[in-house]
Amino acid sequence: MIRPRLAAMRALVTGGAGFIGSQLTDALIAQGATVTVLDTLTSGRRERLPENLDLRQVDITDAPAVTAVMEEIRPEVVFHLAAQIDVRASVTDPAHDAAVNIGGTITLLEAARTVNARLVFASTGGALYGMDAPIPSNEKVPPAPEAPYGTAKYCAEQYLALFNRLYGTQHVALRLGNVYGPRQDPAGEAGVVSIFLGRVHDGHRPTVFGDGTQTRDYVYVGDVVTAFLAASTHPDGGVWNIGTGRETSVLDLIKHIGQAADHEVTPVFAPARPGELQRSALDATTARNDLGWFPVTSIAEGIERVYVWVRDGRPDRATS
């Protein structure tokens, strides 16, 4: 299959009214692509998108509706970011998590097959590799997720690989680190950077679950968007980690937030939550070698940008 150039691409973005999806949509439009967004607007916001954008309010688990959209617009690439993203919610209701993250992905794969479209799938790296994984973890580390969310994302990846074997497709999975940046809802279900900055800006103390030594690989949204663009035109299918390779503890995160806010931040400590890892960082060497991708935004710079966004009233159309 010949891959389209970004400037000539017909793209469908699921979850395109979300935090990452809306910024990916903007980047695609800026490159000259024709973009349709598919989103239920349950957590996504119409205001994040350009006024004249083609938005379809469709659930990815609704196979007839998804297929109808696919056959109408006939995208060449489907950027699949719609998901149930709350690790805690996946523990509470694993069946719903699987229905969205596995079932919805299968629905899109089947619909994409009818129009010969490629799927670029937003998977997870932070919730995939498990407690005993080497740090940083590369793509060869056997997945051992600690929560239904990571299990469902890995299962969806396996369906992408299966379709590649069965039908000769070239679907792609990007295993994302902990993505943060402007447009991530400080009152949302995930995103500790925005949640903490929102509380600090509003004069409250952030809550740390556990002792604060747990680490994550925080990767800035603008860098993640460039990874999606690079993967969409790569000639082959594959699985790539998208992260910085560096660990940042929650306590270090709070120090960076204090620097951005220009005052010391003292958190409130609460018991650790089930299903969450102690350490996580992603080795993105393969993405650098294959896609030419690497992160360019430091954690200090990224947190400063998010703080400015929060301080400026959290505009829906903020750029990264």
Ligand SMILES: NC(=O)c1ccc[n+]([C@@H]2O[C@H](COP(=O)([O-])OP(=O)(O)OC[C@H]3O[C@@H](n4cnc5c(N)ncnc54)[C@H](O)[C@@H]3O)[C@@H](O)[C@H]2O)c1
Given for the second form:
Amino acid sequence: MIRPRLAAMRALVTGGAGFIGSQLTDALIAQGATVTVLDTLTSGRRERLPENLDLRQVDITDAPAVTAVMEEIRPEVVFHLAAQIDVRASVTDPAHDAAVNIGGTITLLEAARTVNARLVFASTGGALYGMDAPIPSNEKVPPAPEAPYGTAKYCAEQYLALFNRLYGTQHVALRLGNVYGPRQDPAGEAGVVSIFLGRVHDGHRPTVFGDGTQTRDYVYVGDVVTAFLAASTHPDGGVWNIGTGRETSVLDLIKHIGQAADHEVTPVFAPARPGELQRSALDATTARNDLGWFPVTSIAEGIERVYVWVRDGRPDRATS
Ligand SMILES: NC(=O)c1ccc[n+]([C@@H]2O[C@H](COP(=O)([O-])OP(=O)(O)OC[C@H]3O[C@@H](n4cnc5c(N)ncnc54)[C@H](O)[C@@H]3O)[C@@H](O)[C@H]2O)c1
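Next up, the form predicted together with the ligand, please; the one we just looked at was the form predicted on its own.
Following is the full complex, with the preceding chain placed first.
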């Protein structure tokens, strides 16, 4: 399998019109890569992408269409970020979640095989490790997802590993923490930063479910993008946690948001949501050792950047 330098890379980014995918697309172009985006624009937006970018409005579950794009573009690397990302929707309709998040990934793996391309897959760390996982959780902790979304992502990871064994490929899965940053829609796994900042900017009080002591590993989108770039040129396949190793509680978030907005923020408290994890943080020591990756953006700095983006009217093409 060819391992290109970023500067000469032909890349296909599925979900490239989304929050993380569009930031990754910008970074790849900045490094000199040639990028095609494959996206249904379900939650993604054309406006997030450079005007002349090659966008194919194709569903990852449409095998003939995906294969046709793959054979035309002949990418060396497929950054696979297209997904059904709504955890609660996965509980309501697990079959649809599995069709997109498992079925779609298998379709891509098969299509990638026809052109000898490598997959770098956006898995989840935040929705994979269970209630009793040690904190921070490393990759050796047995997954125990609390929702079909996490189960489907884990299953897709298993297909990547299976293809690596069957075909000698070097596909990669990155288990992301709760990613936040500019361009994030107020939905998905970590939309809380975007939701809270929007509420505060509009002069409203954010709603906290439960007592606000529940923690997550919030990782800035710019740091996640550098992890994708590092993984794409690493010689081996594998599974890496991508997080800060730090727990940030909802109450901590509120405090940082108050600092960014320059006034005290008092939340409204609502009953805890059933099935919600109390604690989550990812040990990313293996990514540091293997990929040379580590996050550089503090939560205060990241929230400040999202605040500026919200204040500026949430532009699609704001930089990270
Ligand atoms: N945001 C997070 O905190 C987080 C955490 C862990 C993992 N992830 C994973 O990272 C990836 C990107 O997440 P995001 O937050 O940027 O979400 P997003 O919704 O902004 O991006 C997903 C993109 O995929 C597209 N898409 C959806 N279904 C599709 C389909 N069937 N075919 C083709 N395109 C389709 C959407 O239009 C959208 O542009 C996802 O795989 C998600 O599961 C995100």
